[in-house]
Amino acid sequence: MSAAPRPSVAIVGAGIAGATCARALADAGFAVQVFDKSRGVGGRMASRRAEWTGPDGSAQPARFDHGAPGFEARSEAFVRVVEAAERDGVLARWAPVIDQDGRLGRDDVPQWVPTPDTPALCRALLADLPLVTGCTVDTLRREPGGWSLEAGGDRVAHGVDSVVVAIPLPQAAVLLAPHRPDWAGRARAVAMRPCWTLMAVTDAPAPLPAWDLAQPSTGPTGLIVRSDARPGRTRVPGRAHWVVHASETWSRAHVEDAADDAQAHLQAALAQHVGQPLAWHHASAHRWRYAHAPADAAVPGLCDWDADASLGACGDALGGAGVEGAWLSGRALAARLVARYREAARA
């Protein structure tokens, strides 16, 4: 007798929640396919490549981790995961020297940084799994033969047993509304916080700051990261690589600004905090419209799951915010799917 076919799952979103869910389901024997609208994986654990022209006219590459600068691990289960990833060379501990309005110190809670770039953790989770990038899934259809997924009017998957939506809640609401309007309504009500981010290369200030990470309490910036001072990053003599995250208040007030205007404000704020003019080689700004989820948006069970429809949703907002919240949510949803199919197999 032939073996029963593996249950199939389509996952929309290749950030940490989607990647965690995909890995757990694949390890449990599911046939998993992952879709993401970006060119790479990671979601808000993202990196961006750039290129600028050196004094001799040569092309100079740069890479900026313009998403989450680092994260904490507090729950016992997540601590085990990050420590295993550290042994595998995917994560590194980071104890940055922090400047808080001129007071230097270190945070007692270790920070974790994926290496060699921020998407590395998601890449490791998704290794060997079917993945389609550059694909914006905009429609879910529940048909007699299973779920189908569409992008720009083209069907990209069909006959799928279950669907997982693992993207920021305001975007997830569009996909969920025809099938679970209650989930979609709750998702639209979650106040995701925006963040403008500056990525820049300058001549190294003289002297270099004594800090790796600064948290100004005034002005447009909320966090300044010496990007090339993080573990596993390459330092270029005579150069400094920066990632500057605007404060929540400033980002909300300027969320619809042109990128050039946001960039100019953050460049001026960086120079002011460093305390000297900076020689700029590259600068660009990126707007994260849905950068941060409120911790109080978490739901019981840390995910949404409709067993009758075989439809689920996970993400940082549902799991309690941050990278750990996203991981907890993705893991929780995978456990719900595994339990459902094991019960069906025993019936």
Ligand SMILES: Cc1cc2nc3c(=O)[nH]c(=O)nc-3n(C[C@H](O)[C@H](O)[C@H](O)COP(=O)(O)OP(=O)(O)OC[C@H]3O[C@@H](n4cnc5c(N)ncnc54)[C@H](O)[C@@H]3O)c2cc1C
Contents of the next structure:
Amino acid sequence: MSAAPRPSVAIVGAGIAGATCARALADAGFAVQVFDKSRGVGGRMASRRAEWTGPDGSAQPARFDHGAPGFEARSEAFVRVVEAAERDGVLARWAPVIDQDGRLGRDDVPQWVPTPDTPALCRALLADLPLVTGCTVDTLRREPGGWSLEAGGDRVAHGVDSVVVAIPLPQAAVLLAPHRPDWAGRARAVAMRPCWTLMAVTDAPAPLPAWDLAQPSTGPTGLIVRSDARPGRTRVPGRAHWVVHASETWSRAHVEDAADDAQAHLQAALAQHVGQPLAWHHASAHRWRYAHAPADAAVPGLCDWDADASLGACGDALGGAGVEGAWLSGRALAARLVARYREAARA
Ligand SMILES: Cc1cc2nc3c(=O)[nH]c(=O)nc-3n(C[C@H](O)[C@H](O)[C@H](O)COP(=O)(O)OP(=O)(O)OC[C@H]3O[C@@H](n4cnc5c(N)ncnc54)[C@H](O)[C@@H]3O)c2cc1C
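Please supply the coordinates for the form predicted together with the ligand, as a counterpart to the form predicted alone shown previously.
Full complex below, order starting with the chain above.
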């Protein structure tokens, strides 16, 4: 970029798509501001703190990665990035022992796990960038002086050259509808899959399971993760930390259930899979209404970009699903903005 004023970009969403886009734009010289409705960054690469009471009555901290437990990198570009993050200590390889209905095995493709917790990758990308958390952007206005963003009736940014919407498509549709009804209509039609998730601390079963990750093919659970057996996590002697994802079918059928009911079902299913009663110290359930994007919702170019309005959208659904799809989408949108401003600078 030249000495001309830096183009400014407001990015809504600090998940991996928004964080990737923000980092690429900041590195290219853009003035970036990021907004997220949550208290922290990471989005569906999330973790949650909890507390349980130890035998001596003391408060014991626990931390659960209740979003993506790990992810794969298949494209050459993403493999390069994750290997660099591994060298920086932000990601670790995970080759879990997998139990599929009693058959133990390992996948050929490594899983990547951010350390010490799942949001670490987004935190690293956003490290020195202006970030406002706890801010739910509900209106985008295009005004003569640029874009403005509003949250709960307050203007949180104004006079911004470009806006990037990096949130799950059903939520993005609300922001995009006044400006790009065609994108919003497409976004509403994408069937995101829900996932109920159980986070639990129990006494360690004896013996400990021979697996790190189980994928039962029957019952309500789709995935059982021995959370503290993942790389970079602390094991508490005598205890086991679990994250259980309900199957897609069960999550869809029970999406409107109360959290207590979902929790009770998943606790019972976990004990059944482990094959013995469990002594519970903590249990809670979280519903992800928009956990997974379908792989076939990807768009040509892996993002939406309107150069006239200087408005873009990125995220897992547009980029091909999962963490890698979201990363590809955020990166693709940043490239479109950089190209547009380089062209304008040459003209
Ligand atoms: C339980 C679970 C298991 C998963 N397992 C895997 C897996 O094994 N492998 C894999 O590759 N992927 C997995 N995924 C999917 C993966 O986590 C997502 O595809 C990816 O993280 C999506 O990133 P994103 O940046 O597109 O969106 P998000 O991570 O959803 O980020 C969007 C951000 O926008 C914020 N936001 C939303 N609305 C607003 C608003 N109006 N204003 C401000 N901020 C807003 C949110 O708080 C969030 O931080 C899993 C997801 C879940 C939930």
